[in-house]
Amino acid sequence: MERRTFVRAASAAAVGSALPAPTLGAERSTLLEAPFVHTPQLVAPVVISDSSGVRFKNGGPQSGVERAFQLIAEGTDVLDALIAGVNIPELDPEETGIGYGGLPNEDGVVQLDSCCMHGPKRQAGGVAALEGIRTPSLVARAVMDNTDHHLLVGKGAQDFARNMGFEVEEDLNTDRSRALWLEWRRRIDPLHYLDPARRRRIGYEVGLDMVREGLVDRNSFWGTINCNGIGPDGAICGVTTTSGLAWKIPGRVGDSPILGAGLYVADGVGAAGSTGRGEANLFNLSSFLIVEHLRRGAHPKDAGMAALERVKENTVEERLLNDRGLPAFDLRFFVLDAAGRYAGVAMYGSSESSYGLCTENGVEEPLLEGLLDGSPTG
């Protein structure tokens, strides 16, 4: 069965299970038995994600958004379904922006971040600078389920994961991620290696050069997949997972595991998550801002564009890297509201910038709506 046909069948099953049953015969007494109660479908299920949710399958038949949608349609908890979906690219060695094979920090070590939020339960969990575990999204879920904390980091996060039964590996690099790191190190100006500030600027510019040359995928340079979904009963959840900015300073944490930045979910309102330049998003807590716009009735597209405008207005130092006086980075938001409306927006739009979507109509890759024209890399 082709994936579009399967998705439609799964969605139909979910809808059918929520429809009223045929009228019972007149002989049944409502005085002796309470009438059967049916829970109506509030909204058609939707899963929205970064393009990694469509592009990577780790050798299997389904992408992340397909897997998540199938599980939601089958009645799985929405957050469990979304995490199962992002596990696919997390485990895919060809995806260099998250999980196993994610581009490492400047010391060549893969450090992963993730967070998740469950709308109906009003619970969340996250991990940052986690080493040795391929699926940080599952560890974030374990933090949510087994502690009263929202965020564990570094060795503490790794020890917690080990205690919870996760397998801890020595190194999450693949041959590809290690080769790209070695090429980046080769290009750094050795005369300025002892100047940390100079080295960081050079390292960032060298990284962008590798993006321009096609050695590193633009999405993978800033990393990250965000995946949000809504079930037929209106339950909204989200998850974000990343290996962070390529060749970052060891211990650097971006927006991905931070509630209100890399992800924010409000039950009965909506969800928003991001990929791209984490520091710009952190400064503005953009996902929280987007959900608050949704709360006031804004369409997901308008809410996302308002957040991008705020980021652009607050951008200062990054403008120095761009002769047009505009942000020299990309930032993307994936937005879903309680009515099942959705949007993917970006600081820069292009014919090559898309996101992942799965609905009852199947899997799609719509173009991101851009606030600005052109490219953040010139």
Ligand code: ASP
The other form holds:
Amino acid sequence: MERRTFVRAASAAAVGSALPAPTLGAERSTLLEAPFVHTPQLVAPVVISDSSGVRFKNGGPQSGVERAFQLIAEGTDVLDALIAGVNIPELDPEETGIGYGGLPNEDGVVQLDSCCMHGPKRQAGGVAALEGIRTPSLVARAVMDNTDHHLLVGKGAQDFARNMGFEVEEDLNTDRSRALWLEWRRRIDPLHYLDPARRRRIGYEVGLDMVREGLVDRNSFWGTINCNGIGPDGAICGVTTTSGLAWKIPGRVGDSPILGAGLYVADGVGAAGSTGRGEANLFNLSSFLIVEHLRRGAHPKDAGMAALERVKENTVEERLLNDRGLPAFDLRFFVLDAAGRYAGVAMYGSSESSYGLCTENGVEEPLLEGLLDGSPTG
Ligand code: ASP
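Write the structure block of the form predicted together with the named molecule for the protein whose form predicted alone appears above.
Let us now look at the entire complex, which starts with that chain.
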């Protein structure tokens, strides 16, 4: 974009940032009083995402949050802009947790999940266990645009994508993702295939060993990008896309493509999305919960922390607890409200865990705020 245009968009946004938050509705008395009409209002554009939104550029000049922000400032539809942003890590072969080159399932097949929501249009679409298409976010968008449905899975999703003109590839593995899968396979004691319950545990622990040894990036063992944004007229959208849990059972679907879990957007209220242990999020439908807290006027940080508290309360099985009796996994939320306020929160904060942000001030990597000290391992 020309600098002049960018500056104009940014200063219009800056004016907007001084406005109060008219739609946040602390005065709303019940959860059911949702605003049903998108009322355009000036607000400073924001794009927030997982760290993949700043760490990967696929050999190009821009990261995902930067690309999305620029497009929003130029006037592109917010969801189109966010999807163009997440296409960057989806297509980047170095990002082993998203799209092309994502770590495959236990059979060595890359299966991808994604969903998207358009706030002002009140529309949504998603795909799960999708094979052979590098950019599942675009297929999620096609489900939203071209069908009466919100979620297509497996072969049906792939057939739909083919019919919509997407190129379907035989294999989305890269040499790297295939080599890591082979290493994982090599480490599994074949004897454990006799005991399915035990095998899962062993497989998961072997995977975590590979994370601890630095073979697999911690962010890529789960690895997802959720990216939410607000445009200058207050339009809020979001998208989440992932290859899911590394070496999952074929057909396993996590939280990422599920509306209310991996993503939720309510126009005039806010957006929330997640990365981390999908099962914990599926059980608690945290993104929906967070947006409902926003609807009652909570700050994005408080709304995110409330959801993490809920997840913690509901984590009681011994196998999911560490030595301190706390969740033995991480879960992260990226939250944005209608006034352009935002927060990145995690079950465990650390000096190494950041998230991606792009505002009129440029790209930043703020630290995630943790509910708990320490780490999932204790
Ligand atoms: N939440 C994703 C899933 O469970 C993975 C991740 O974010 O790391 O599939």
